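A lone chain, given as structure tokens: the form predicted alone.
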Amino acid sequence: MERTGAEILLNTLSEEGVSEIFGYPGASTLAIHDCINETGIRHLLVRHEQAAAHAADGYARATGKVGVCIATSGPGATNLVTGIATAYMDSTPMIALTGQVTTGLLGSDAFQETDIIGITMPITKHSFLVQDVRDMASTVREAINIATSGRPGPVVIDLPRDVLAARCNDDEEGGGGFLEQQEIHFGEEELRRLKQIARLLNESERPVLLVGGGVKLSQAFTELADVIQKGNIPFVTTMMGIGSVYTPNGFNLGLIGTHGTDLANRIVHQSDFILAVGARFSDRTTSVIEEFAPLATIAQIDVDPTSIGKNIKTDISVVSDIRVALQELLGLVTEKKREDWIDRIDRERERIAKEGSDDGCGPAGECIRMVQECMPEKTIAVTDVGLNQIWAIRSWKVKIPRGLITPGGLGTMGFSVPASMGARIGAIDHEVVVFTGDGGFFMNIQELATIGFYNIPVKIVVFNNGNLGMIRQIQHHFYNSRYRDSRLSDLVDITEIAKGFGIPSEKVAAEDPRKGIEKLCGSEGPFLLEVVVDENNYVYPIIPPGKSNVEMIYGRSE
């Protein structure tokens, strides 16, 4: 059967298991919005390029599956780019589409003519110009395997148009001989290695597990929280890893590093043995490297052999996938009761309860929690950047797997709203809430328009502080409170706006905000609830660049 290349491309991403794409059309895409529907796959038409990706990236977060974007040529692909950076960063499989000029004309500054795949070469794991139809099935099977496999991440394919419209027969149709990727195989010598760290986590008197957003990509959930549960090993979450477990022992510490809990920095700093299990130990965990757990012995397991030993010297490790590695790691744990170090902790936590330091959220946090208390069990936050991030991943208590959405690595604000669309149509029978500050809200505003006109049932909670909280904060701190360039404006009435996109809204003070959670969870479909928040409502504590967990945390080095 003879079929143009924009009908061979949609019948494999068929194929692969995709069903849907978020893109915003153009000349050099349009033969295949032409064909789409009668694939089976339903298209998304976002209001703009960059909420198409990070759409893609909320699916991907919350499905587990790959997630894929479309836009033309030119500006189109490049409104991309910060959504092929966000997925990098934070290891999300993605497909990014982009249309092309015609293949005669690369090279010439032709109209609408970007070199995407020179741009995109560093944040994405491999990029594809296809030039011959005959190679688009391969093409598409093949980065959608980059895409997902290892460490996961974004993969561009660029379409010049004239393939697109090009036809070719069934079995014209070559094998490509593109990039493969090389599996990582759990042998002797990972065997070796892992009773090694079996044998010192065992020994340990005071063990703890940092834990990060590789559990999440290898769905290792249940495999981690066995070994916690078998080994009474209290453990530790960075941004990224918020998700990956949940136990209702007291086990989990909280969030690690620089916005993380009194708590979590304070045990780390006293453990004598650290696993970090598909964690990096980015700069946001650790501050100051060479005072980050000077007690403990450091072993790292990891799918990325660039992430062994990155940022943070670790004794011993394993590269392997990280659900493989959790099963063989459970069979070699010693029960142990940990009654000592367990005490420890239960000690400090009831110290800091009584001093009241470890949360630092205010009225925000308390909204945030009342929000989760009022919606189901099955709810998925997606948080954006600023303050409103750090409020939400303190005070949201994650109890299901995938259950916080955050843009760590790249800090990506205006990321939340168009992440939640594609959150809530890849997890339909989970609910989604959106905590965002009014910044990172205006960013990409004209999304209310994609969830009002497809009813996407996202509730959306938006802090309203009338400035750049963090930006403020930050200024108030360490610039003589100078607050220059961080004003808002208060003119602007978002409970009106979302309701010309067609979306209901209330108003609520965050001192007082009961009535308005109770309409944002009993709505049907979407909502926005906006929460006047005061502008000197922080968090807390804030580490200063330069200064380590230690000296925030008890005014010296130890």
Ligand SMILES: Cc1ncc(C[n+]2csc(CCOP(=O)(O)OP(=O)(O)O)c2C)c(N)n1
Second form
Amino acid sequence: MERTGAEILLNTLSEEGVSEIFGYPGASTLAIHDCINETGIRHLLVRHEQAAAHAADGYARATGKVGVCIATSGPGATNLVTGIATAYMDSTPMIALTGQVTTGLLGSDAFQETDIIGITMPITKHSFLVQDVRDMASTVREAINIATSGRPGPVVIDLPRDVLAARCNDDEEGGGGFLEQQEIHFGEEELRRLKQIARLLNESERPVLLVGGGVKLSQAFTELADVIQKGNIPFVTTMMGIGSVYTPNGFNLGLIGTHGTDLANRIVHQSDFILAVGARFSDRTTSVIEEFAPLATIAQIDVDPTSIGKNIKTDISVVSDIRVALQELLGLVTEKKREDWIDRIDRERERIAKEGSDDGCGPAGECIRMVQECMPEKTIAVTDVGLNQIWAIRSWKVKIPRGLITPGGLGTMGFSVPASMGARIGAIDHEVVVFTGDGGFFMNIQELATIGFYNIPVKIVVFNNGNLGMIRQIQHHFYNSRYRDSRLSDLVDITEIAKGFGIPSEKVAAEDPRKGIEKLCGSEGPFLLEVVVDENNYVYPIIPPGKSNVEMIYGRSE
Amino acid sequence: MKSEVKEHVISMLVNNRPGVLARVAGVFGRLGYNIESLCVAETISSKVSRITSVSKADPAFTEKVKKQLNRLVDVISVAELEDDTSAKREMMLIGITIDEKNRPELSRAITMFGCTVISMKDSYCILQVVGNRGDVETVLNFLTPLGVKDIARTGAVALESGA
Ligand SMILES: Cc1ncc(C[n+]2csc(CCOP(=O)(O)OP(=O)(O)O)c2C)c(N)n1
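Okay, that one was the form predicted alone. Can I see the form predicted in complex with the ligand too?
So here's everything in the complex, that chain up top.
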């Protein structure tokens, strides 16, 4: 059978299980759009390519499957860059298809030519320029394999126009060029190291598990829960680790680091053994590295050798698929009550509860709790960046795997709305709620048109404080309350804008949101709830720059 | 800190494909390391190239660079080559003009160091020197006062020799 490059591309994607692509057309990708429906893949037309990348990212984070986006050559491709970088930082399996000028014109500054492979080199796991239609199928398979295996990440496939149009018979297709992906091998050496880790863990009196994003990526949800339950080991999560494990019995101490809870940071500080699982000890997690967990022996399990010992000196480590390692570890961990440690944590928890030092999310946090209460348990929360993100992370109790999606590594404002579209399309059985600030909302506001057009039933909560809230908080504490360039104003009527896009909308005050929340949760289709928040409502505790995890600020200084 | 800086030879096998060198070089650059010399060529398999790089760097260099290089899909293997378990050579081409004054010294040097004259046009000749870094630098130092016009050197090529 003879097919065009575009057909081979789409057929191969479809064979690999891809059913949705988020994108935006241009002259150089028209060959693909021309036959996309015939291949059984659904294309969702966004209103800006950045949103296509975030949507593919959200799709992947919500489902664990590879997310796919497409953009035309030149400006279309460069518009994907922020989305690709976001996916790279959080290790999302993603394929970005980009149009390219015909092979004969490559390097000639032709109309809408950009070297997207060069531009994205530091923010992709790998990239391909398909120069021969006979390599199309094998390249697509290889790209998906690379994007999803080991430590996942985004892969760019650059597609010259003539290669998409070229025809090729099945028997001419090169099977070749398939790179062996280094299998992550769990052998004797790994087992020896894991046994050593297990011994240290079993002997330790005050252990803490530090759960990172790698647990989600290797789908090790139940394995992790089993280890925690068996060993009675309290755990903290990094921002990316949120939503990896749910235990009802108080082992979850919450988020650690710059925006972490008082409880999590204090307990880690007192621990004598930390086992990091799929976490890279980013500066957001450890703050001042020299003062991080000063009493603890540190062990690390990660699939990516570059993550081990990158930021902190670890005492012992295993490079392994996290799921495999945790399965093994379960057999090695002894059942232990750890009554003293658990008691000590409970006392700390009571003290903190009494002092209210972890209640620093104000009315917005309460609002988020109310939204969660009236949404089904399987709801996925998607956050933007800023105060809204920390409020949501701290207030939303994640009860399902992949229950919270946040752009932790890059901190990309404008992520939440498009990512929620992808999440909702991918995880069909789950409701999706967005929490965003007004600043981040404006950054991809055009996607309300996409949501309206496809009637994607996402629930959007915009916390409108008329300011770049988190920036304002930093200026308050560390720039002597000089609020330069962080005021957005309240001149924009967000609910009217939503209505203009065909999305029903309500406005409420954060102190009295009940009615609005009921409408939000009761709506069939998409809904936007604007929640007006006082500009001086910040998030506490926070850790000042240059301070350790236990030198928190608990409230406003007047 | 300064005293810990030493020369590191990294030898890697990579897929012989477009763009691979840029990815490899990007790793060094992003980590803030300079490449002093670099040598790239096909191996016995035309699908695989060997890249040999030399950097002067601190002790953390090898671990960092190795880990990041291993992350690249096109990198097959990476190793640091140590002096006592590897053989290292480099080649230098030296352009020099011969005149009445330097002729005797020059011909003495050619014999003494075993240089090969690979080109001679009018009075401009190109000499080839092969050896370890110290060898080629000795020759260069000897010839410099005689009027060296230009040089080109390959940087180290190296192979593991076994312990
Ligand atoms: C694309 C981008 N630009 C700038 C920043 C820096 N930044 C971090 S938080 C923040 C303020 C966000 O304001 P808003 O979206 O209104 O949310 P709030 O903090 O008020 O909840 C800014 C500007 C960023 N993270 N991303």
